[in-house]
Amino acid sequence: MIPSIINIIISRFDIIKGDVDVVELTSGLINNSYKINISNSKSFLLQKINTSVFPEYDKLMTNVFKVSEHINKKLKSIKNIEYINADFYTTIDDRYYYKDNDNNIWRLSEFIENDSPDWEDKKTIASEAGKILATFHFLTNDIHTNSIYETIPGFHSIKLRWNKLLSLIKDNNSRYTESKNIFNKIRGFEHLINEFDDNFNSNSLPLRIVHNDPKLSNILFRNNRAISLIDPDTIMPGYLPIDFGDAIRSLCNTADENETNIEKVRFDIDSFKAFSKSYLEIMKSFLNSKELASLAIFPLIISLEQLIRFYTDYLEGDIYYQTNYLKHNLNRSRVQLKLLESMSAYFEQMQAFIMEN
């Protein structure tokens, strides 16, 4: 993407004009992202939305603007909340996104500067992550769920993902035949799928606004303090234990999800406790008894879901997640499997800690 084309795109948004410096950001797995530095102005984040992953981009951007505007209003009315909410910008014709001549969908938001936290101070990072997710849940707790679109139906339906995986288990799929051991180990956790269904079929978990992707890489830090939860593409009506479980899955792995040395992967119970304590200090009074009782099991459920997603993408030929080498998604699957195995050994401790705090 050359700067002249970027200039054309950002000229369609209602922002300050000036000389443009473009920096491509490569950390994301789904959208193409660029940091836009404009002379005599602040920096912006320009993103090309992956419409293969997000075909309901109009509803997605409606959600993004509604939630962002709600958070901004609430931040103005309540003092002493440490949270930076990125502003999103409309186009010059007052649209939420710009569609170019090739039908690419672009959006523009404020770029929030952040720095890398002290990764050696794991308990502080975990505590801050718990605080920022709880703050997001608090800020969005009074949004009516019927005003927010479900842009990806069944996004966290682990049963649907499990059935899709089963449809790919064929002996004529060479990727499956060489990795059968992964599938066989996944089957050992099939009971978690039933646990997921039991939680939702009981109708005792209230529908709320959830982020659906609160992984550690979507939390921004400054001076070792969490300041924002970004990447709002998957904000939809859902269930708080899903966000809690996904955050734990990401945060409490002693290795990165792209780690190739499986021996480095294990579940960090101390980080789980630090995260949970901070989260509950803000949100416990808002949770009903079923939500509270479900928090500990959902890190296992969401770890299994992510394992199924990585392995399914591998069997399908790497069509969803960006990969850097041939067996990238297979290695991601192995990491999630090792994390799930390690996490399972701590489940009773996790449940006891949640109920005691």
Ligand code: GN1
Contents of the next structure:
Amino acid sequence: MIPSIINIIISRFDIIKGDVDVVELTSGLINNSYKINISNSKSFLLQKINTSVFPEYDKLMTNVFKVSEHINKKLKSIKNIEYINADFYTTIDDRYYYKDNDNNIWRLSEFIENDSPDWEDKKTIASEAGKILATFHFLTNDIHTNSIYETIPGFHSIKLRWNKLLSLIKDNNSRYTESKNIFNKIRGFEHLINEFDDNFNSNSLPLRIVHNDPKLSNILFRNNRAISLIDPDTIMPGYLPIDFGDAIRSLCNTADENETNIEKVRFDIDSFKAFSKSYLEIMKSFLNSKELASLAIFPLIISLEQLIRFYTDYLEGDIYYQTNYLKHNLNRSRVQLKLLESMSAYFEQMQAFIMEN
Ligand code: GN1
Ligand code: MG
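I've shown you the form predicted alone. Could you give me the structure of the form predicted in complex with the named molecule?
The complete assembly is shown below, putting the previous chain first.
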């Protein structure tokens, strides 16, 4: 349903003039998004920020504008970089967002048209995705990490997420008792949590600017080429292998993270190779040896983290991710679990490929 307030909100951003047609977009799991079409003009993306997930929306929008300005400047000074940056717009009173009378937070950006790539050509998609993530990392690699706020503290602290899950494992939670097998299987991957801690605590990975959500649906394509990485909400200081792992988690799954037929879910090593190769072509010279050595393990770590997050939300009664049916989060957990199981068998190959390329 399109809220009637939208026309009032649009009037707060004077960039939009003329008759509008509003279409709700449903692919994100957190914010509410609307495409604003204007006759004979470009389209806009209006989003209502989910303030329970992003209570630090003011800092978040400061990050978004800062990173966007930096990227635009760099794109102007270095020619031939294939990357489209979605511009954000300020309100008529020059703010980064509009707060309505119900304290909802709205922001507006350019809508970049995206045509669906040839899904059969998985290798090209993976290679293009590797290129676009590396381009984003290259474009942001000279932003000082202390100038960007950490808007969700511990966002990738898998230990915290694991402890949260453990606190929900109670025999009076019927969602748990009916899905114990999932939890027992998650337990089998506990060693990955320590693996992450070793990387995290030793301070051996340099702090960088990280996108934190480079999933396939956040990559835009045109004529089978990746042109942009959108959804800057979670840009924060962090560790590059996290982005690498998250992109692989989403891209190298032969099925979607919402797939209901678990049989379709597998890890695709060819996509992994295509992604890694094009990522390293751009970023290898910027990575230190620790980062390089951690790349292969992070797809496993981040798949486990996502599995823990979906399963935790299921046990909590679906309070975080938007769901479309009763066991949606449980099903998402099953998909991540199957992916992780399948990926684990390839770890040595993944590691060897990174080291050889
Ligand atoms: C959420 O809302 P969306 O779709 O951009 C989530 C990501 C998850 C992703 C899984 C702030 O992203 O961390 O990886 O779902 N964002 C937040 O699809 O938690
Ligand atoms: Mg996101």
